[in-house]
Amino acid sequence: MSDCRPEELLAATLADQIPDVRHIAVGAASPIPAAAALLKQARARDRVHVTILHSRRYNSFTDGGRELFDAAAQGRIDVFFLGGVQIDGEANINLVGLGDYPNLTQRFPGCFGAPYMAFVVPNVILFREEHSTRTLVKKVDFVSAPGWSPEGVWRRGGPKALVTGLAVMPFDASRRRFRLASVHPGHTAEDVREATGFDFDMPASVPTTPVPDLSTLGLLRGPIADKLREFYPDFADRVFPVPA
């Protein structure tokens, strides 16, 4: 993977998790998911609509989050990305804080629309660059958005997979359990096991996550980098530097 940057691998891997859909939405402070959404759009020859909240070109909403939530409730958003300071083995995420609520030892910005989007968007992809026992825990300290719902609770969607800096892990909501599908180049299944605070299923042989091909790298480093530079300039300049 010498010629592929980690961010490029993650963007391409996230794009591979997106099914054929009509509308992908990306929330705030999410440059790698934004790159993945734009990559999926490019591969679909612009037949996929992309909304990126940090962008003017890719955000037709004029009333911020409220219009995004309305569109999701109406079934007009097919894919959304969510992360968490903590993610547990049942795909619950924590965006509130650490400790025994309400006596938290550390407070985070909060949920915003995470629990809502986790229920109404059919395909939720969990993403966290850091893969460690600090972030992937046995049980989150606070459930900001549940990964599954009990029988009888209506829910349009929920988490389909978790992509991290080490691996790809699809989620089976009926079993409330992740499965290790692939390990990124340079790492092993044992690395993932040691860095994960929850138990998960693992086949006898775990494949390596595919490295982006030259066509994909060309899209990421060319038109997608140019688009990202408009609304994530620091990220684009760091990952896709313009030759002097």
The other form holds:
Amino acid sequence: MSDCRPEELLAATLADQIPDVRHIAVGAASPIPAAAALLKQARARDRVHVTILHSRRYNSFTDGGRELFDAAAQGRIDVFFLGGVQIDGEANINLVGLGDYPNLTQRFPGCFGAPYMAFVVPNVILFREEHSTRTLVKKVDFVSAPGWSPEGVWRRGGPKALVTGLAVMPFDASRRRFRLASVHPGHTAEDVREATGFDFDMPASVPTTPVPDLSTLGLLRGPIADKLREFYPDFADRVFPVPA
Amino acid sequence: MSSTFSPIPLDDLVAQVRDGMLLAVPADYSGAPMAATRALIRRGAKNLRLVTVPQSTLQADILIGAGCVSEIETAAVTLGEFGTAPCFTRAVLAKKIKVVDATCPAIHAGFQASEKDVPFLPLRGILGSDLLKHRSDWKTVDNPMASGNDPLLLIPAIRPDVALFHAPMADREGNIWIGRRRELATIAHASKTTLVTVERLYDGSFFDDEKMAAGALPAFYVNAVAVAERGAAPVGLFGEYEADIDHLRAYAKEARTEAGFAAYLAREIGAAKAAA
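Pass me the form predicted in complex with the partner chain as well; I've looked at the form predicted alone already.
The complete assembly is shown below, putting the previous chain first.
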């Protein structure tokens, strides 16, 4: 399967992390999670709603910017994707900056809705393509959204897994710890350990992340690429070029 | 006729945004008032306290770069797929502006509290975020309706002096058509003064047509309207035109340096120079 592009592997891998649910939502600037959500929808037996905030066609909110958060608060959104400029071993994410806030040495855009969505959405999937000791750190400089909460704090869900350009790592909130579940083709568990700034559980034998089969690739390159072209034209043209 | 409405010139509209005011602006998917922003920069607005509902892109970045902003409450400022917001990033690191970091649902809740004219709204979530360490105005309380321990976060009402946004149309009575971008209604409801630029005037009343009425903001929330064709460009306007991708990409590159931003300001906005 040498002709499977990295973005296709990541979209298929993310889709495999999505449980059977009713409503998957995807935030801004997230073409690979959007592809994953549409792939999950295409392969699901039952009806799956997909909301893609970046899209006009796949964003059916009619009650203003608050509706996403209010719907999520009520449990009407089952899956959401979050990233992080830094992610640490307790699944805390940092979207604000490096340094001792407010005395930052680097500034990132800001928290967006992450501090909220991480609590109210049952299944949060963390996604960060760059897997390095720069992005996956022992402790984030700023906790935009905590990966877990102490007893007594209401919390419906939170991070369930981290998918990167190297690996799939499920998160166990009760133990506040990631586990290496699979390593993408061409890499080893040792590569993952070296590129990760935090400790995690490493089984004696770590499988390779399965590459997407032909029917999955057909979906990604066909109907899903067509849908993505509406709202991520640059991404769709780069990853799924239209044959001349 | 005391019910007559007439639009005013753009410069007269932005003159109502006075230095030091708390100014609410929408996100770039919801009618970014770019023509009005350029007019604000040309008139040399100072010490604006900006609140973005809930985030911003080019609009906040050029206002900050031009030295119009002393403080910003925001959930994020970024150029999205074109990268970080260069003037915002520079100003924060150089401590030229104060950033009041927030999160989208908290900003929405603050505006909703003002709609009801109550001092706060409670929210779930967010507890344990480092945001709380720097938001002494956000309070954690125990749910007074529960018997046990159930902490809730209280978000104080946000009551802007002035709201400024761009929309497709105003009708002959001064009602504004906002379509399904209902956060524009919330921003107007919450603000003491609402200023709107529109693409064009609609000959009639939105309230004569239920389909149009469903997307209308009543004129009694609106203090002044100016016509500004392509008034959101180079940002896009819902249902009207797409963002000018080439412009935004070029901006992201040019504004990486102070000199590049000054050149952009002179060329695109006609402002003599960037304020220090």
